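The data below hold one chain only, encoded as C-alpha cells and taken in the form predicted alone.
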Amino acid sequence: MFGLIGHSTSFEDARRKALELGYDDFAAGDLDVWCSAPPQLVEYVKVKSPTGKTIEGAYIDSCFVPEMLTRFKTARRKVLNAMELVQKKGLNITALGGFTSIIFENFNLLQHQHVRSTTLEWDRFTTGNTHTAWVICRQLENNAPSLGIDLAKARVAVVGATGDIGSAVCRWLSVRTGVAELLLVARQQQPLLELQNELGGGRILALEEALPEADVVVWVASMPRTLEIDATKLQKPCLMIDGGYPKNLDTKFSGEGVHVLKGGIVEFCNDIGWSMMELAEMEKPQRQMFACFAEAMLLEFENCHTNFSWGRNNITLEKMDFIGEASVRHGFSTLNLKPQLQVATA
C-alpha cells in the first residue's frame, strides 16, 4: 500500500476542508490550535494501472499549513508525526508533498529518526523528486518545439539549478535533450562551479542576466517575493515551467509570447475516487496530481519499495529513465500547454 502525505495551501483551505470532513473543533479554531492537531489519515484509495495491477493507497493531512512556516519547531514536528502515523499504518512506500519534503530537507529532519517510541524506517518514503524531475525535462521537451523554439538552439536556463530537482534537470538536458546551453542559476556560487564542472559546460549567471536571455525557464526555486521583471525584454516566444511550490508564476509573468506551464504535474488515464486534489487546484482533480505524490504510487506499482528518491543531488539519468518508463506504461502523461497557447512551429 502506498501512501501520500499533504496539507492544505492555507489556513483558511484547511479550515474549510476540516469543516466538509466533520472536524468541527478544528474548523473553528485558530492557528495555535491547528499547530497541536495531530496528522489524519483522510482517505483510501484505489487506483488500476492500464497493465491491469491495482494497488491501494492512503492520503495523510499532515495538519500543515504554510503559516507555519515561520514556526521552526512546529513544522518540524508536523512532518515527523504525519511519518510516524504512516509506518504506524504500515504503508509500504510513502510520497512527501508539498512543503513536507522541503521541511525535511531544509530543517534536516534525518537527524530525528526517533519519534516518541517509533523508530523511522527511512526507506519507507520518498521525495518524489525523481519523477518530478523527469515530468518537467519531458514538459520542456514536448512544449517548446509546440512554440516554435528549436531545443537544439535553445538556451534554458534553471533557476534553482543547484538543488535536488534542479540539478537533475540539468544533466537531463545537457546529456539526452541537448540544447543549445543551459544558463545556471542558484544562490550560492560554489555549488553552482561544481555543477558547471560536473556537466561541463553551463554558464552562470544572475537571475536578472538570464532571464532576457532564455528562451525557456524551468523554476524549481521559490520567487523571490520582491522580484520585478520587465516582460517586454524576455525572449518571445519565451516558455516558462513553473515547478516551484506553490505554483505562482502566472501572477509575474504574463503577456503575449510568454507562456507559463505548471511543472511537476502528471494525469492519470482514469478518474481517481478521492478528494485530496480539490484543494491543490488542479484543473482536473481526479486525474491530476503531483509528480512526487505519482512516484509513490509507480513504486508501489512496480513493487519498489525503497527511498527512491532520497538526499540532495542524488537523482541519476538511470533512476529518471525507470520512473519514467513507469510512469507512461501505468499511465500518466504530462501537463501540457492548452492547444490555444501554442503557436505553429516555423
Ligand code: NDP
Contents of the next structure:
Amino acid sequence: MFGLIGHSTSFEDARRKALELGYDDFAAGDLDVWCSAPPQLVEYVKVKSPTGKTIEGAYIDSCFVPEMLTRFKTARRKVLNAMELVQKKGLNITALGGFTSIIFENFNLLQHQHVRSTTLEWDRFTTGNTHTAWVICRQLENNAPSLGIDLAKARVAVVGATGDIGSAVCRWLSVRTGVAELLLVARQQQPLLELQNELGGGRILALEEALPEADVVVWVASMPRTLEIDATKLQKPCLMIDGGYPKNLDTKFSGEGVHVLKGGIVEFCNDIGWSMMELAEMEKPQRQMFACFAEAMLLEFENCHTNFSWGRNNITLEKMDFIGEASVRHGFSTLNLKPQLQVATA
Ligand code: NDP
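Form predicted together with the ligand, following the form predicted alone:
Complete assembly follows, chain above in first position.
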C-alpha cells in the first residue's frame, strides 16, 4: 500500500476542509490548536493502471499549514508524527508532499529516527523528487516548441539550479535535451561552481541577469512572495515553468508572450475518486496531482519499496529514466499549456 503525506495550502483552507470533514472543533480552533493537532488519515483510495494492476493507498494530512513554517519545533513534530502514523498503518512507500520534504531535509530530520516508541524506517519514504524533476523536463520539452522556442538554440535559466530537483533538471537538460545554454541561478556561489564543474558548462548568473536572457525559465526554488519581476524585460516568447511550491508565478506575470505552466504536475488517465487534490487547487482534482505523490504510486505499481528519492543531489539520469517509463506505462501524462495559449511553430 502507498501513502501520501500532505497539508493544506493555508490555515484558512485547512479550517474550511476540517469543517467539511466534520472536525468542528479544529475548524473553530486558532493556530495554536492546530499546532497541537495530530496527523489524520483522511482517506483510502484505489488506483488502477492501464496495465490492469490495482493498488491501494492512503492520504495522511499532517495538519501542518505554511503559517507554521517559522515555528521550527512544530514543523518538525508535524512531519515526524505524520511519518510515524504512516509506519504504524503499515504503508510500504509514502511520498512527502508540499513543504514536508523541505522540512525533512532543511531541518535535518534524519537525526530524529525515533518518534516515541517507533523507529522510522527510511526506506518506507520518498521525497518524490526524481519524478518531479523528470516531469518538469518533459513539460519543458513538450511545451517550448509549441511556443516557437527551438530548444537547440534556447537559453534555459534554472532558478534553484543547485537544489535536489534543480540539479537533476540541469543534468537532464544538458545531456538529454541538449539545450543551447543553461543559466544557473541560486544564492550560494560554491555549490553553483561545483554544479558547473559537474555539468562541464552552464553560466552562473544572478536572477536579474538571467531572466532577460532566458527563453525558458524553470523555477525550482521557493521564492519569497515579495519577489518583483519586470515582465517587460523578459524574452517574448518566454516559457516559465513554475516548479516551486507554492505555485504563485501566474499572479506575477501578466505580460503578453510570457507563458506560465504549473510545473511538476501530472494527470492520471482516470478519475481517482478522492478529495485530497481539491485542497491543492488542481484544475482537475480527480486526476491531477503533484508528481511527487505520483512517485509513491509508481513505486507501489512497480513493487519498488525503497526510498527511491532521498537526500540531496542523488538523482541520476538512470533513475529519471526508470520513473519516467513507469509514469507513462501506468497512465500518467504531464500537464501542458492550454491550447489557446500556444502559437503555431514558426
Ligand atoms: P532544495 O532545497 O534542494 O533546493 C532549493 C534551491 O533553490 C537551491 O538551489 C537553493 O540554493 C535555491 N534557492 C532558494 N532560495 C532562492 C532564492 N531566493 N533565489 C535563488 N535561488 C534560491 O529544494 P528541492 O529541489 O527539494 O525543491 C525545490 C522546489 O520544488 C521547492 O519549492 C519545493 O517545494 C518544490 N517541489 C515541488 C513539487 C511539485 O510541484 N510537484 C514536488 C517537490 C518539491 P541557495 O540556497 O544557494 O539559494
